[in-house]
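Okay, so here's just one chain, in structure tokens, the form predicted alone.
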Amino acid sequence: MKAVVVEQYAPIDQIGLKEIATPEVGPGQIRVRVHAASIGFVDGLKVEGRYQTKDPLPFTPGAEFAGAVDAVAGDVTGFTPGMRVMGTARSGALADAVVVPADAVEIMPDGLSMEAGAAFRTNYLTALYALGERGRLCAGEQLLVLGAAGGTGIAAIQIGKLLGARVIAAASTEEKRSFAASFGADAVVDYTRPDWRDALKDATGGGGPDVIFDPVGGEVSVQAFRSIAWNGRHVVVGFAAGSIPALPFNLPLLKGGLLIGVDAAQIARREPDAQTRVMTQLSAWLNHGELVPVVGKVFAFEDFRSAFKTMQSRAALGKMVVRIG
């Protein structure tokens, strides 16, 4: 089969496609043939060896996919060969068939695409924790999210609607604004404008936001935490800003507010039951037609690195996609 593969951690320009051997399934695992499979940030830290964990050489990146079920171990039950699911993976998702447990994947809905499906689980389970299990984002709250037209930005516009949040989405660019303010962001801040705070006090009507989703970094971050509203979260999701900011401490006194830490993957390992809550409500919401994942541009297989370059660049509308099979 074809699969993506890293031998040395590198930049995208350097990986290419191999053909490997297809995986066999063990105890408890099933095999996906991979129809479609995501790009994320982390994905691209990965490749480089610059993610806070490594994957061992050499090795298959990408952590999102959907596809159809190809192969069942004997001990696993409720999946049957032709089943079409969605699920995660620590690696292995660029490739024509991935190994994983069978607790990592689900059924998808039906009229769900592929590519839907491929996009859906990482943004939307962080997004919906941060804002709900983390952020106790309430009904009629104001929400700002920040780097609002990536794959998790646009996630917690979603999301913020369905909790039945005000949303101000900020981002760089008038194609930002415009495609964050089309999946539901009541209003837009443009943050590289010097008097973005004043932008965002009149959309806020002088109160600030309630809860800030933040994957972003950087000096906005501090700077929106200056405008925040009294007793408000300031959830941190990511840094694709690629800068770490340093807040001073005397903001969260003179504001009241906290400013909580997401980390997505320790979801399931460490508060598992807050995973299944999660998990439960989004796969309702779908399933109900109520949520609908954001897909951004879809790549052919073999032109893999100019996903992970969109994604890089922060140019991307929504989530990359690459579609495999």
Ligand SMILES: NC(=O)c1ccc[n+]([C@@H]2O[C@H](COP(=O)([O-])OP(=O)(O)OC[C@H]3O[C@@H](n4cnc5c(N)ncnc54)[C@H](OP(=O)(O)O)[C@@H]3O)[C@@H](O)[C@H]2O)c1
The other form holds:
Amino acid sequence: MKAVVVEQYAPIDQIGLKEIATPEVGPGQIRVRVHAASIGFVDGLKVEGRYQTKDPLPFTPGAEFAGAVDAVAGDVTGFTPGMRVMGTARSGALADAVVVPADAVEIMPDGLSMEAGAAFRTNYLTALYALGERGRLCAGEQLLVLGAAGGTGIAAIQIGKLLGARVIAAASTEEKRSFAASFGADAVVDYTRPDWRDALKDATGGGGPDVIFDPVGGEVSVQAFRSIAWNGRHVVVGFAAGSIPALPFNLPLLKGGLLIGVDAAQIARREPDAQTRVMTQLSAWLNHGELVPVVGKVFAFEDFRSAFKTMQSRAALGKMVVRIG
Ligand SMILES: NC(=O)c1ccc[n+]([C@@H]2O[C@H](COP(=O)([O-])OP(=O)(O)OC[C@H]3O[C@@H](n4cnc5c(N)ncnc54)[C@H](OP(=O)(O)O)[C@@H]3O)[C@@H](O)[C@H]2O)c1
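Could you output the structure for the form predicted together with the ligand, given that the previous block was the form predicted alone?
And the full complex, kicking off with our chain again.
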């Protein structure tokens, strides 16, 4: 089968497609013919060996996919070849086929495209866990989403609206702000402007946001916290801007505010009940058509490098997806 193979940690231009053996299923596993795989911020770091954990070489990147079941281990029930599934893997999804534990996939709702299935799990699990479980966002509250046109940002807009919040989207370009508005943001602000906190104040009617969804980091995070409403919750999701901000401790005191961390990768192990609640709610919204995962741009398999480069150059709108097979 064809797969993207990282033989040495390097920029994506130096990574190629290779012919490798199709993996066999072991106990508890299924093999999925991948139709679409999505690229996340972390995948770009992993390819270059810059992520906090390093995948042993050689490896195939790609942690999210959708496709059709192709082989099922003898001890696995509930799956038969041909079923449409979507799921996650530690790595390996940028390939014609991926082998994963059976509990790493779920059956796709009818009508959901393979591309949307591949764009679903990480961003929407992160957004609902961050806003619902950690940020305790309530109907009628105001939510500020930083990096609002990015993968997690656009998911946070949709989830914020489904939870009944008023959503303010912050993004760096007119195109990104329009994209955010098209997925439900009630107001937009350009957070690259020096006076953006004034615009935010106006957009929230003077009170500031009750909850901040923050996948960006850097100086903008501290500025956002300075604008938070009384009893506000600032949910730390990531550091796409590259620097980890330091918050002066007087600000939470003055605002009665909370700084709350989110790590979706640890939920299943540390908070299995929360993971079940979140996935049950997301599946219900998906099955009723209330939530459709946003697919940013779709690339051909041979053009997988462009998917990485679009994301790495801050040019991505939504999630980057590679179509395979
Ligand atoms: N904690 C968790 O469980 C969890 C889960 C998923 C992802 N994450 C993390 O969250 C972060 C964002 O992930 P994502 O998938 O939303 O990424 P993304 O799609 O690339 O979006 C990130 C956004 O950050 C903004 N940004 C500001 N400065 C940037 C810079 N120098 N380079 C790139 N983007 C910059 C961009 O918006 P503007 O151009 O509008 O500023 C961009 O749209 C990453 O650090 C990722 O590792 C964490």
